[in-house]
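The data below hold one chain only, encoded as structure tokens and taken in the form predicted on its own.
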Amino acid sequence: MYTLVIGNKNYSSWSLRGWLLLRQFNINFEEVRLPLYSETFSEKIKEYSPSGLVPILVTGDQSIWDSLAICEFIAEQHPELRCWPTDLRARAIARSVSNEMHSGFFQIRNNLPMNCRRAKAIEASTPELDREVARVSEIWRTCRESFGDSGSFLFGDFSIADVMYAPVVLRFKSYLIELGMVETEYMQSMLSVASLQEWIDDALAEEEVIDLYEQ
């Protein structure tokens, strides 16, 4: 049995990744939600995570922290679920684009913080932000055109790559980012995923407001 420790569903993009992987692949887990920037978070997080960050996956006496590490752990523990594409070339590209998202795109992170309640365009963009949005668009379009014939997701079937880009889908939705046809269709496919819609519904029901993510 797994326990997944997450932050606010409205704001915590990293938490979404671990949660969506487990939910979408029908892996049973107990959810522990710790509101970010609260006394509860400060007191409880150290019981689970040496990094002091969410998400954290707990199994037995072991804790796995960092969203991509959690994804890799689950893929290894459940090879029958095929969390990565089975084709060698597709899997290599899926890992590449997942790691690119995991380690970069700071303009998107800083200027388009995840906020599921928001439905308003930003007042002004920057060339740096525009370049990152264009790069995400290129990744989505290239993956769909090269590997997406078998389904509606980046590599056809749902995979860890889709998990890693799910928060970006929600960001682009919240900030009304305009995309090309292929990318827009991919976003629609992601937003129709029942588990992601469940996350959004839970996020909208939360009452906490974090000013840092509301600007």
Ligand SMILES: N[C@@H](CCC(=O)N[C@@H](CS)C(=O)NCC(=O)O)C(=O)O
The other form holds:
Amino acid sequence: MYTLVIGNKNYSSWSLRGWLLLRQFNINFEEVRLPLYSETFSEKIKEYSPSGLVPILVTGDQSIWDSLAICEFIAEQHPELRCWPTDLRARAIARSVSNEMHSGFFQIRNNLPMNCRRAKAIEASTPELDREVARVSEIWRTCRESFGDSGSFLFGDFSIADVMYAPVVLRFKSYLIELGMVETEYMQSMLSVASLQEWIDDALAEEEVIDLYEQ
Ligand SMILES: N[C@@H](CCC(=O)N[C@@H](CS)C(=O)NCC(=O)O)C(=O)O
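Having seen the form predicted on its own, I'd like the form predicted together with this ligand now, please.
Below is the whole assembly, all chains and molecules, this chain first.
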């Protein structure tokens, strides 16, 4: 049995990755929610994670922190679920774009914080932010065109690559980012995923407000 420790569903983009992976691949887990920047968070987080960050997957006496490490662990524990594409070449690209997300895109992260409640464009963009948005668009378009034939996700069937980009889909929706046709269709496919919709519904029911993410 797994326990997944997460932050607020409205704001915690890294938590969404761990949660969506488990939910979408039908893995049972108990959810522990620690609202970010709250007293509960600072009191409890060290019980679960040495990094002090969410998400954390707990199984038996082991704790796995970091969203991508959780994805890799689940993929190895449950090979029958095919969390990564089965084709070697597609899998290498899926890992490349997932790691590119995990280790970069600081303009998107800083200027477009995840906030499911929001539906409003930012007042002004910057060339650096535009470049990152264009790079995400390029990734989505090329993955769909090169590997997407078997389904409506980046590599056809739903995979860890979609998990890694799910918060970006929500950000582009919240900030009304305009995209090309292939990328817009991909966003629609993601927004039709029942477990992602469940996350959004839970997020909209939350009441905490974190000013930092409400610019
Ligand atoms: N690289 C980490 C990032 C985790 C992360 O930054 N989590 C944020 C929430 S989205 C957090 O726990 N923030 C709490 C804090 O900074 O005190 C991952 O992939 O899981």
